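Consider the single chain below, provided in structure tokens and representing the form predicted on its own.
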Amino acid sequence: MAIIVDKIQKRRDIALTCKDIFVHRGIKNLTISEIAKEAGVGKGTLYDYFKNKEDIVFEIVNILLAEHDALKEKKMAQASSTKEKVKCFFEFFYNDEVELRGLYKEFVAISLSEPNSEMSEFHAKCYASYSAWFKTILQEGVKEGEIIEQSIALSNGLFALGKGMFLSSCATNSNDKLQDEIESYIDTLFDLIEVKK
């Protein structure tokens, strides 16, 4: 009888399995054999599942941002204010997940050098998506009366800001400061959207 193998899960199971060898010694320090060799497979098998050693990273980040957005919604709905909300938003720029932060920096690098159509899709969907779901938060702080109508039509440029900001510490080694820069940033912010009472 044959076996039959989810080849989905398998992909995943690969791509995880690659994790920790691309976290520390990056892609373009890797070679395909090593990648196998780290997965427990062939290097025949590893490219019947992937294209290439970025679309290991590529899926390796679809994995990790899943997980990281599902403890963030959890985060934010303990969250007492669109302020906390907004800060918890933007802690994936400068928290302790080193390993998504630094996969994250390698998958950009690769769109950047060497863009295809999926990982552009990848982007767009990305930025829409977080785009909508902080605005979403700032319309759940304007209903409830925190901050000022006009805040709404911020969201699309403080998500971008947040990106930015991200990406610039990347490219000058300053993600120690990135955190007291974005809060600084969104207190100030709050001071001058938030309702006076």
The other form holds:
2 protein chains.
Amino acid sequence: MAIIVDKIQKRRDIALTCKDIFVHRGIKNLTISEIAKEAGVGKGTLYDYFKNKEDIVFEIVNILLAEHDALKEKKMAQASSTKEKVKCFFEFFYNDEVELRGLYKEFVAISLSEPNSEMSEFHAKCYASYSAWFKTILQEGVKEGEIIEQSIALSNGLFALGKGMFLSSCATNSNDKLQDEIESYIDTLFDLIEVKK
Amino acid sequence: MAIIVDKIQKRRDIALTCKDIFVHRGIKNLTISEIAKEAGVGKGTLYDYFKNKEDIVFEIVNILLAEHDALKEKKMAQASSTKEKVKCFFEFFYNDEVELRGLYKEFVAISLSEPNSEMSEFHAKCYASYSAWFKTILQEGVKEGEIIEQSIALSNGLFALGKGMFLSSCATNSNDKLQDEIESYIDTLFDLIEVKK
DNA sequence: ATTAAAATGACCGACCATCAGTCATTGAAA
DNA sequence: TTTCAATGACTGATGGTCGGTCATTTTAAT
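Other form of same protein, the form predicted together with another copy of the chain, not the form predicted on its own:
All chains and molecules follow, beginning with the one already shown.
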């Protein structure tokens, strides 16, 4: 036998090492050779840990999103009202780490243009998990008497709404209006679902 | 002088001629040479009319979406209730021409991965135009006494919602659930905004 | 216990095939 | 003769592969 490296850990390490150039230059403007140099490994080695350039972005997003989710869960727990919690979730799209947002955008583009079962599953997992978050939040809101029961049925749509607005703002290059649009929509929605006193 | 060709028309012609291979093979699996052969022109000629492969998809989507919009406007005008009209709009995402949907997906991926001012403007134009459609529809609904006035504020979010659900279903490879999710969300929403009798 | 040989896997970068985009040339109309 | 459209051979860049090297561990012979 010989040296045995922790493949999973090394994959993570490489991904995080070259995170910055992905953020600053974008996947399209990076060559495999540059990435390898940045990561401090040979080109061939990259291919021992990743399928291709896109797979590296996948790994980075995986890591950063997991970290983000953990943080977010805590933040949301602190929010007082249901509306606050929902708004807190949506801050991902306009307020939290720009780096992750940029990478997430690229990752969505990759997932749309070169389908791949692992990525599909990842998206599905996220979608399910975020929908579940919303469901829980809204159910609590109902229990507290803040919002009406029907609103629980909206939980599936909320994440899609944020994603749609976010991607539209990316595609139209108008990230300045995003926060307003999202918050205004939420305000309207809560006007509709809040229990009238 | 010599022959003067209608550049705009020829751009359209070429785009439509090779529409099918884009639909069937996807932009990633096509080379410029193949496209040129399919279009029946030389490789250099392509570059007289398009900036690159992506630009061809842009042209195809432009054309097909314009046709689709014209059709849709008529269909929506025929729908009786406000809810029907809204649902009719969303059929783009699950019921209308698959071809356009596939190309639209690729086009979004392109727009996200290689920003370009013309594409950004196009997305902005679409977003504005669809938001306006919704606003008109909802305003009519209010006037008819079908829905409450507040609902007009939702018009900006509706297109984003559909887009978000559509792109999610593309990324998760679960187009089968899309119709249900969209319709269920609309049903819930209308429960909230319909004028109680 | 010591040492050498064998085995294994990590690592590498030169090489190859592919392909997007260019440009010098040809062709055709006026 | 002029002018513009059309072309496809060519080139530079780059993604991905593959044969080989090196470091470490295991085995086993002394």
